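Let's start with one chain on its own, the form predicted on its own, as structure tokens.
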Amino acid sequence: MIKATKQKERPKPFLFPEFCKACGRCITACPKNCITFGDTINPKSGLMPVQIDMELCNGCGLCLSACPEPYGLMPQVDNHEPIDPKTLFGEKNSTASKAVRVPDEVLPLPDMNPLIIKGTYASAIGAALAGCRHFFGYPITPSTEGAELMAKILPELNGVFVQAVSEVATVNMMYGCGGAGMRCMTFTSSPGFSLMLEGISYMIGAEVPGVFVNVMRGGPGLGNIAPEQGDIKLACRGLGHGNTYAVVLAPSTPQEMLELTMLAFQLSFKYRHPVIILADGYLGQMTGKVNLPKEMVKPGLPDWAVFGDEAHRANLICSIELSEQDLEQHNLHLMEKYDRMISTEQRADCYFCDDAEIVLVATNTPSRMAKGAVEELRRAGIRVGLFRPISLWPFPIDAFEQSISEARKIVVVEAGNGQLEDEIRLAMSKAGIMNYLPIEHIQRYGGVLPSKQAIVDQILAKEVQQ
């Protein structure tokens, strides 16, 4: 038996005659046919504002949404106190005792030969295998091929592909889809990612999952379409306004593009939070060998989803807290979530770090050049190792501290102006490593990557000087 509760009456529209342009949009939107064209000229505007039969009006609000600026229609309110959207219409009734969670299913995949594919293709396949059936995006080089593949395969999986009108539209579509409990993703590149930051902040505030694959290119501005690592600061420290952080994963091979995309969906729903994958232009376009996993995911439905059915009717997705005290508590909740991410989601790969006197630090494609340099320098008798952070946020400081235990200096190799180095310095400072080793760097800019030979030459030159 459903308990009857008194709901707040929905506000009916109030007409500002001097602002009404008599465009008729509200008339078309009204399902009760209670709005008609007027027959009296307003002396302030010289136009004939519409007329509203308040007896027929049910306060649905569709006319308010239809009214263009400057708004001729506004909701009637008894006072000017802000109304919390969570309580606007009172308690939401449902015949379900509680929201229903539909668990994911893990389905076996047959053995298949390896694929030779681009990094963006590998990420798209990983998304599909992780249960992603919704894609929203706007084409931008060098990430477009991932979107193209999703456009081909999602219809075959009863999925949805939408090319949005912009990156701003993209992220807001993801907000709605993720809020409904559906797995969704986008491919973008640096300028497009910048446009998505406000929406990502909303998704973090509303605790909405979604996966963003940013194939970084040269900047600032439009820059060029060559690879760079200039978005590390943006992804790790600048995800929109407010106290916003998200797990940032940095693959270095097409194989990791697939595996980390699958992981990204898992983490996104584990924490109800966006996850960022930072690749670079070469990695997005590079062709490599990719082995498919043994299993794929058939997506379920979380109990918190605003799915539109009876079982989930009482749910609400919202990033606004009108009370300062409530917003503070919500921020504390998010900070507790960040602490859990920091303690459990650090990931790194170490190569010859156990006895390394010099530790190179690199990620994405530059880490491949650094790995080759380690092998050549080892043959020359210099004990060099490579520390490759896979999670840029949280930075894997625990593994990093262990990897530099025998070292006398750190050399950061990156295609950028020190954004990876800044993450290292900040992570060490926060970990209380105050008297840390000397840090040198090898940097290139504008889409030029550090070469293996440049790394070898700089290390050898410094060793000779010493």
Second form
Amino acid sequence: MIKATKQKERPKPFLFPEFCKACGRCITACPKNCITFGDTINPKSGLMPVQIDMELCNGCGLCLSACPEPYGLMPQVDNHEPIDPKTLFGEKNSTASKAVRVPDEVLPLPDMNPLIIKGTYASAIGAALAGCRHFFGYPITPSTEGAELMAKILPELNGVFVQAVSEVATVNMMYGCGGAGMRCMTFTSSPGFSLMLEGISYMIGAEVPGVFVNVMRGGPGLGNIAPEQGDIKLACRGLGHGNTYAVVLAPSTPQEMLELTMLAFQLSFKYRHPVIILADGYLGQMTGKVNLPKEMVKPGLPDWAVFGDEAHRANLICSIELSEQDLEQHNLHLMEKYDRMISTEQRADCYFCDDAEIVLVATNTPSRMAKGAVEELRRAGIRVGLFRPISLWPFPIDAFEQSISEARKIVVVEAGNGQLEDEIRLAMSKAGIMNYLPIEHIQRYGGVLPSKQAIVDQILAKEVQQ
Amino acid sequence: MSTVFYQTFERHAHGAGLKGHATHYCAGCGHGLVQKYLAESIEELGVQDRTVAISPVGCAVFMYYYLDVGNTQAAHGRAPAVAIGHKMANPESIVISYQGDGDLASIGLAEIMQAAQMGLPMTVIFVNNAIYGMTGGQMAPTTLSGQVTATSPAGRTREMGQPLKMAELIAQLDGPVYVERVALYDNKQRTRAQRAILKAIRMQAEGRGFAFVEVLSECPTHLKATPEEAEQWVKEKMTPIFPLGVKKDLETEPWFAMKKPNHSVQKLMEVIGANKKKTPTFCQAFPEQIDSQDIALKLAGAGGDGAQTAAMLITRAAINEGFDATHIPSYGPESRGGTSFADVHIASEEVLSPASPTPHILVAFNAPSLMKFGPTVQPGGTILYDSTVISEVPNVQDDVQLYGIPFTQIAADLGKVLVKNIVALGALQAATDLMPKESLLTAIQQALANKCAMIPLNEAAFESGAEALCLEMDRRN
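Would you mind giving the form predicted in complex with the partner chain, to go alongside the form predicted on its own above?
Let's see the whole complex now, leading with the same chain.
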């Protein structure tokens, strides 16, 4: 032991017999042969601790640095007699102090001209406004421009941009950085998001915040870089292993890319939980007008963080619970969080739903086509409305139930094979809406979006038939 | 005993009984020793408050039971990535990534390589016992040739690969400043191990760089040996394959420093390019001669033709004028030379469908673009194409106006082929009166705000395009 060798007086060892596992490392370490395997069973440990002949011991200390147990062989304190550990160690486990939460500050922004930027840029700027100064990511089209903007602006803000070796590394860097209490994020696209799911499960388990912007592209497999909505099931139903859910937000304009990214950070820290933003390839790359908000956030530091300072020394970020009872309790705790999210984080936009006989349901870019279709069909005298869920999880079932009160059918418009429709069916089933309205759908796949004309034509065709 | 250990291991099954003060490691396991040396080093350097220890997956998963420091438990193999996250979150923290051989040298190879090559000051402790302990004695990447394990029951064969020498591998990289392999099998080796671990943390505390200590360790349980036999096994069997010693020790000055994140409003507004300067407007009304509320454009060409930039300028001009506008780029996989087209919408109120499958206006920079998109232009629409490179014109719908203007030639005459997209913009404005030319010129000036020297050339290109279009109209009349 480094300290021991520097000490002038050489303390003799003493042994807590119940903490000795009798590995014998001290025996081979001892040059004086004063330690031997014991022959008496310790009634507490059921093992036979070593025996030390103190008469032969010259206090060289080699046995101390050979003992793998923190409290097995220790330098002698006052006497040679083993003491009851309880009286030796006292009540207090750690000398660490209790951390105090440093609250966020909200800083007002001056009135600025609107920005003319693409969706990923809007999201990156939303993150910066939300106080994010740490970005981890791996380039993948069509999300990369967001990362590129972060690489440009974060160093100017004394922030950190790290291009990770993979999406797997990315999510784990976020686990570390978010666990340290920082606001961090990534941009990715479908194949990359698949790779992050394991880490997201760990973040949920360990209650680590972080924001994931998934600019969805065509799949499965390598697919293509055109917009699709094929990751709704991953985000809403499959966030890695275990009993996992997280708030999933779906923007439909560059403006919402900014606003929902800011919201995502707020929710992520409110719940100590990751938040997913599902955009699509069009939305990521689409340039449009983006108004800046009225205020930005200067983040504080949460009390639970493993920040690496005196105040936070007692903290632990961890998702392992060996005992079934403890893990069940932890799951109950997570489920209570999910319940709170379900009751407070449902968000939706209803467009002409009040008197709608036909309610279109769409999100992301397809919701824009659907909105155009609503306008055209209304001009043709058909009472159509658009229900646009903004939170895909929790599905905004309360607003949805209201929006279909006059409806005779639901038409789900999506760039995918019914993943949004599944969310609707499940949400209605869970809400106890037994008599489903007929649900039709308009779907395209592989990077093709349903066009406004296709929506109009299909609805008109069915209406004429009737 | 080091004060860096918790006084009671409360996290260990609630710290009851023996577990309150004894580790969960088997008798003779090396982990206990390594963690003891860690604790002593942290204490000696006085960095307990700043230390964040990353526990791996493997037998050391519960390191956080013992060390009274900030603790994070990582996913299998990812401790170095988690460590990077911690170090970046708080550069003052002392981050110790602790991993076994399956964790570091198998599932986590990519993460340790990146962390090492980045070379941030952090300390990696790699405990190599040549076997998977926690899962029950399976073959590790560092398992010796011929060694019997649960998944190499007849001994590790050549087909199963060779033992992976991580210390040598890491030392080859330029990132790390200190790499040493040590062992625990006798007093001398233990003293070296203590010193190496102390140094590896000191290198970090002093901001010198990435330090890696590989510790050859004993797993008596899965070697099916006594602790003493296991020590002998490491000494006799492992060290010939994994030679002990310093693999790299660079004389480096402290270099690592990071500033505190900046959250000033003014700075943020500056870096995102937000400003308050009023942009002048020139439009009297929405260009209803083209469409009453939503105008679709498509600009298409080869990558590098500038279709996206031109689209961007139109979008910017329209938004400056108070309309809603969107631009969606579409590229081939190539950075240059592939197909590239831009869909632009300008709406009086709100752009709904941002794609332009049937545009009002098409600008084509090459022949394939014109052949492909020409027929999609709406009746009554307008097509402009580069007659320098396009000689054949497809069939188009009724009343579509077609203008062949030599964009490239005009640009070349001005001295820079690159501005052919601006030539096209000038022609587009003259042909359709989409927006006043001042609107488009303002957008060009804004886009070139950081390259002011380019503005006159671009303005000339715009004017030349407009003139060429007028000449073409005159010729037709």
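Predicted model, so just to flag it, every value in this text is computed and none were measured. Positions refer to the first chain, counted from 1. Rigid core here is just the name for the largest C-alpha set that superposes within 1.5 Å across the two forms.
Notebook entry, point to check: Superposing on the rigid core, is the CA of P17 displaced by 2 Å or more between the two forms?
Noted result: Yes, the C-alpha position differs by at least 2 Å between the two forms.
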